[in-house]
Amino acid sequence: MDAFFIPFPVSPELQVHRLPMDHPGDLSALAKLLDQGVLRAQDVLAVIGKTEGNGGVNDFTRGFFTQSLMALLGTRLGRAPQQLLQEIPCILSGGTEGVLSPHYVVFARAEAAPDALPGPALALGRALGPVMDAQDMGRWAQVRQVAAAVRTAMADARISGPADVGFVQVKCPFLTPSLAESASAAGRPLGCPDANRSMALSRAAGAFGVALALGELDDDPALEAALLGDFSLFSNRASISCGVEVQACEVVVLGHSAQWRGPLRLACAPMADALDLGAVSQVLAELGLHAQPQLGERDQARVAAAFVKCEPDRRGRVRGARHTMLGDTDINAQRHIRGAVGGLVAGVLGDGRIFVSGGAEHQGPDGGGLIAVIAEVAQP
């Protein structure tokens, strides 16, 4: 795997944007941050966002974002847009329901200012994956190719080891009607040719991935039949996503590094399930962030992004209640958990602009998932 990298700075730090789109080709506040020199487009090393597709097989409004944003920083950069996308991982999950809003944030690495509080501080590694074969989604061979890349972007982010990992943000590839039609044509086999099991699939390898490049899981083949199967399995720290928009995997991980300076620290724990405000409450209180029962407008303030990953519970109960979201034919239930989840979390830090991700299979425990949120230290 070839890895790529802009200029390391001496004291390099993450500058964080969380931007607003009015529709899923709006990309005017990443424009306006250009036109004032508040950010440089050669600095941007990846964009995560939430569009207010289905966020289904069918969900064009993330291909759209990614072309209108490469389609901008390459007019900036004097790039072709087909070559950022082999560049900068956009990962962009759709389905922004309830009180979700649509939006998307932009990391960025510049030189720290003298002033800057010393680290360790967050950093930002990313890396991207060969194209994927189609017999290879959602086998021990993908899990392989996640691992790579993380420990690619963990280098990249100059992160000492895997304990200092903190979040790791993925976007993978999964089979499509077209892709499993020529694969199965070819006479290769496949790992499942049913489009909505597929992205199952795909993002429990990749969670796998994650868990093996972390030392959480053991290189073995075998652990392949476990995928969909042993939910006990699995990692606290991974957050996938699957796409028709991507053809490889799309790694970003965010940890921290004693190389980074500057304010920005990130906390990450797991979602025993939907209604797990304390976990909420533990990440918070890791940043020093009190909710009682709202953040308040300073603590607000101080919040640069938040990420959620969530699952509705296949066993069909919720602390012992039974849920209707797996049955519901005119909702799907990822469509469910986003919202129900995405309405707990922003009600506790008063902000809808949260990235909530349904599909949480082995991310986190088996019908919950993780939450974590990057914010800036407490100033005297």
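Residue numbers count along the first chain shown, from 1. Since we're looking at a predicted model, the values are computed, not measured. Only the largest set of C-alpha atoms that superpose within 1.5 Å between the two forms is called the rigid core. Compared with the form predicted in complex with a further copy of the same chain:
- Shown in the overlay between the two forms, fitted on the rigid core, is a CA shift at S281 smaller than 2 Å.
- A movement of the C-alpha atom of Q135 reaching 2 angstroms or beyond is seen between the two forms when the two forms are aligned on their rigid core.
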Second form
There are 4 protein chains.
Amino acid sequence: MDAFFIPFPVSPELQVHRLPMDHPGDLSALAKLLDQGVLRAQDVLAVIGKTEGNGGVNDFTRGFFTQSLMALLGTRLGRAPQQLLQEIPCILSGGTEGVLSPHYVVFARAEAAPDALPGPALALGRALGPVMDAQDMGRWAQVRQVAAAVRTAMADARISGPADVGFVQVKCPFLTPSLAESASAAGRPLGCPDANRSMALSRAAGAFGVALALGELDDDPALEAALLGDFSLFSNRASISCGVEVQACEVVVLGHSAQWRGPLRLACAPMADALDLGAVSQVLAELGLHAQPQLGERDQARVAAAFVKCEPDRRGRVRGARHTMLGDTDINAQRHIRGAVGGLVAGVLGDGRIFVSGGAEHQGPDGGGLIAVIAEVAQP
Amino acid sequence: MDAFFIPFPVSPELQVHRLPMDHPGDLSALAKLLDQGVLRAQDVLAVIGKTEGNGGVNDFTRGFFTQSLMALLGTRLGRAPQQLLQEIPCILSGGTEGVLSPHYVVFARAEAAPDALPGPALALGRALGPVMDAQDMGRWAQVRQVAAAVRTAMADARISGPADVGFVQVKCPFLTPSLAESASAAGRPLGCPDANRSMALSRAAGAFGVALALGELDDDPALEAALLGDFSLFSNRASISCGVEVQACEVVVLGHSAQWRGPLRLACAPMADALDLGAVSQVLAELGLHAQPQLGERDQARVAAAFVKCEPDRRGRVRGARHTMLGDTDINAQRHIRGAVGGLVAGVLGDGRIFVSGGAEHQGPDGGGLIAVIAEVAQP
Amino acid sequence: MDAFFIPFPVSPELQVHRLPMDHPGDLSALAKLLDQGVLRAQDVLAVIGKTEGNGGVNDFTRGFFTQSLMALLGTRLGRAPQQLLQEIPCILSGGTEGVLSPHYVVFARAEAAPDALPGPALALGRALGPVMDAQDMGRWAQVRQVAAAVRTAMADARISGPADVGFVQVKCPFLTPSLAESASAAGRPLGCPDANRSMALSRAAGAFGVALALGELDDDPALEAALLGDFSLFSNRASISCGVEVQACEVVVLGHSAQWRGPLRLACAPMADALDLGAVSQVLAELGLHAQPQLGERDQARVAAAFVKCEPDRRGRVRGARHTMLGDTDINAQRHIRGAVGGLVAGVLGDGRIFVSGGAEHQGPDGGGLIAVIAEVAQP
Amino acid sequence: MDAFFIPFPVSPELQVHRLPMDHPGDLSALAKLLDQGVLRAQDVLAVIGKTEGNGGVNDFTRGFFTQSLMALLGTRLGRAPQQLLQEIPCILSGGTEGVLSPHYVVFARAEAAPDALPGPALALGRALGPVMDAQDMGRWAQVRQVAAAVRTAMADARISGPADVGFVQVKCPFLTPSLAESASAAGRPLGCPDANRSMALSRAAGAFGVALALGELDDDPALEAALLGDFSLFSNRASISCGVEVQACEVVVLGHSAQWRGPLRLACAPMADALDLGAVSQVLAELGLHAQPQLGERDQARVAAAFVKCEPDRRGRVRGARHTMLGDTDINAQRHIRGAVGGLVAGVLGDGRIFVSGGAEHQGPDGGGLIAVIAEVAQP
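Having seen the form predicted on its own, could you give me the form predicted in complex with a further copy of the same chain?
Zooming out: every chain and molecule, the one shown earlier first.
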């Protein structure tokens, strides 16, 4: 992202646009904002969204959306889509089960209006790690690389310290069979990887990397054994995905900074399990939003975006009652849990436009996950 | 059910046992209760449960469970399972998506203990309609047959009037292709039915039948055109399923009666849509249970059972946001909605043992459904 | 396709390139052929392919591939992808179940080499019908429009008569709910369409249109009632798909013409049912290919492409044995049948790169379908 | 099976009845044969069948069928179903994808008619291994136990040596998480097993056990490392399944013996890959059946049963073309391969009543599997 040449504004404000899509190739809502001048293409920092695929290895809605996004921005900026791909993180989770609605959140940085609320306000920073060696994937080296990228992104966001970081979204590469083959051919055999485990390990290492950067974990290489091993270790602010399409870790840090202005704030809380309705209420309460039991219309209008990580409990039970997510041959377990937790959170928010993502290893408590919400402060 | 020869108790109490199963053939929890004398086989009136199939046409977990249940009760009662099948309604919904947990609720009627709480208390009645003619299915004749059976079941329950009915569970036959063929062969052609539409029509007619019996609808044959046509007409207390395995309508009425004793009460409320968290809170509040936002441990212990009907909104949107349930080739829409609404309700109850069933045509508001909860009154 | 400005070659030869893809956005194999000069972008007439989605309404791999193809050709031709979309038919079937392999067949027309085999040889023509009125969809008007487009495409191909037509691939629009709404709003209500039935009706009308043009059916508007009604009427050379992305019928005709040169020939035969192995052998035999029982290596190398239409028998049986495709809630019936018929045909060809498409209403015999193979004539 | 008290006939003949089912609880076809006296309940030796579930962990159609079968036989024999379960192997494969038809094959042994064809004829023997220790599962100890059981079953069948064994069907227990827990609690930790890998290991050990008994493999404990490691080692006559419902290995051996009489013979051949049509033809040719390319009606009538094992090639390609079975989040890979290979074999046989089972580790060549057919010898 070194090539990103838009100067940092004197007094930046983060704009957050939550936009609908009719299908994974539909960027018309963003095009309209650009046409109307509500948003400038060069201000776009990152996109996080949910597309309506299955969320698995063969979910191509993510690639379709990304290609469509970069084509649009490329046209508007007069730049090659392929290059934008290296500069603008586009992190997608497939799978809009149940009441979840396909949508994307566009984050843009612009000069704040003179009458904008003073900071500290919501801030966003980005960083791209170095191209990762196959032998480092899912290892402590990855943990450190992610931690370094998180620190870079914090600096990019002008966030002064870990306490001001609210939520970190990371996308990591993982040890694919073809990478393993190449390494093998180069005389550095890495064992025969199972793709699902490789992905889980990479997410785990990503989570540990965030935890390291935020001071939630020590930089102790012996903890490598705790990756997918000791689920009592986790970050409360990390959301990790991994994809074949990246060769380096992409990091987006959201938090608060005195240098930014505007009405947006973020709160984040761990979810103890898939039924942790209390965590949702708590996050909202921190933002001055009151769900009794659901947000009212005025409070709903203040919510700019919501992000959730969750996980089908690997012990096969939720609060003592057997669930059937893990043994279902017909529906992938991640689709199950997204639908269920999506229903719960949407019930409280009164809105299905929520980023709900599975694969929450070490991202929040074991069997649970976490929730982050961005909302405007109450108008006085 | 005429053959059911256990005399009506002088002072009946409804027992409600919510039991786990490890698989659809696992009746060990009920066997244990029978072994321990907690429950007598001859007192069992009806069973309502959720099994872990896909909930569709090819869901055989319902048949497997039913066969296993009747085999167990047959052995204990020294009677033929095939005969019990005609006497003890066993109404199952397949599909425990997300956090839903496979379980079954056994309703039994026994002499109340001398110190049991006085009534009016929760009451249950049953009725079996006549074997239904193929040409009556999904027509006004079915509406009237269901209404008549509801009235019979109310009498069986000693419920004095519609106002005291809380929740009516019905299972109806429907016009299968083979029934249509037989009718055709007998010179009474019924058109070429689409199985899914036949099922929906039968559920619709069942719902109208309940509405008729409860005074929610007039007995106007012209309303036949409103079946699946005018969704502003519905019952607020009907839960209908249909199955190939029944030739007549089976009705289970739950309500309150002064003749029954014990601590159990039922409340039921319509859900306006799949996000109607308020309806859940309202039902709980009527029972003196307080979700803030989730039931506490003591309140959870008072809940005996919960029943939900829901529906993927056929207009493709929930509160304005596009959902993708109806167009998903991979996951059936009913599986989607059960998972989502199950997650929401389980979040409030803090428990995944909820009967959540799709196919809610005319059972609650269009795009929504209804929720019924049975709970013990608060101990003083 | 009026805008297509490449002059018709003096002595055309049809090039057929069957190319692999690693994912639905992977056009690298075509890019390589263009880079190497094996193929010129301006010679590309049409693309027919199979992508690895679910083949249903929410299969976005088709859109992703099409966008990627048009982006590539647009770059090479210096033209807008959106415009190419109107000129180059790209007809995709989603779903590579079982042994089927994602691939695409690029048809290009070039000046034949001086030593090319003389004709009659394989010829291809295209036509685009007028934008279709919603009220014409699935009606006799569509039948006639398709027939007209087939005749135009035959002329485009320089095919002298119906007897020389081998295989016709059509893509039609269909009455979507939103089209129905617009028509309604314009005061011309069209009833409330069921999307699946609308698609089936459109495919049926497309098949009848081909049959009309090829003299397999009379132009009798009374036959409109036979659409999805009388399955004894069908075309033996039609393969129809429909999609939301087209507003007019797109037609690709393959056949033989004395004006074309080169070694390629096509044969097509109806399949009586999903087990009609004999049809596969017959088609191959017509091309001088001998499967005993499978094609040998030399014969395999002569096969350029294979196209199959098939259908899960709607009567629930294949040769008297019950199948379970139609009642499976977990796997769509079209996915079932593609996998099965794909396995059978791939077994004979020794190759999984086959275009197998479901939805074969009136395209070949009821419960069956048809198979077309393109192969080089044997080298002397 | 020691309790099986029917004396061995003087001159036994194996009866093979291939019967349809309308659903997994439908044993009416068998009941009818028993009613008609075509078959005696006490003569039933074993049942092998395909039910219409998903074939995965949560496929309960197998349990439903088994319960229904044992209930029927129990009633007819006046014995407890639970006991019959220990005596009559009932080996089911779930999943009737594509053209496969739900059916079951009942093997019965009866006194041959005086004019029965003289032997050697088709023979069947059974054996039940000892209850297996959790620590032996997937290890060389299991290999040896299966080998011993195969030898016992050969003796039970009066088969004189390995050369006369045609096909061995085995069902094994495997290391479930709960068995691992128990072992751990007993102070003998076995590692944390992955259920899918445990099942694969158990099938692998079963296949090696058959290979050992048939002289295809040496009794070398060092080969334990080859389980799921060296796929060049396999049996050409083993078909292994595993299930939670067994605690010991169940073995059914089919072969030829001079002591048996009757017209039935069996042939078996390895399939090199999922497109190995030649193997199908070869097996049929060995039985004097000629597929050109499909069996004619008279030959079809001679086929009594067909059994196939197959596997989605774990290297992701079939004959060089990429397949998508392994990465499909929506359809399980085993469902894919059964549908494809089922289509191929059904095409040759002209019949969808084929037992096609996945999970073919070390059962035939890697990426392929094997096929066995039982047929009557040609009438002179």
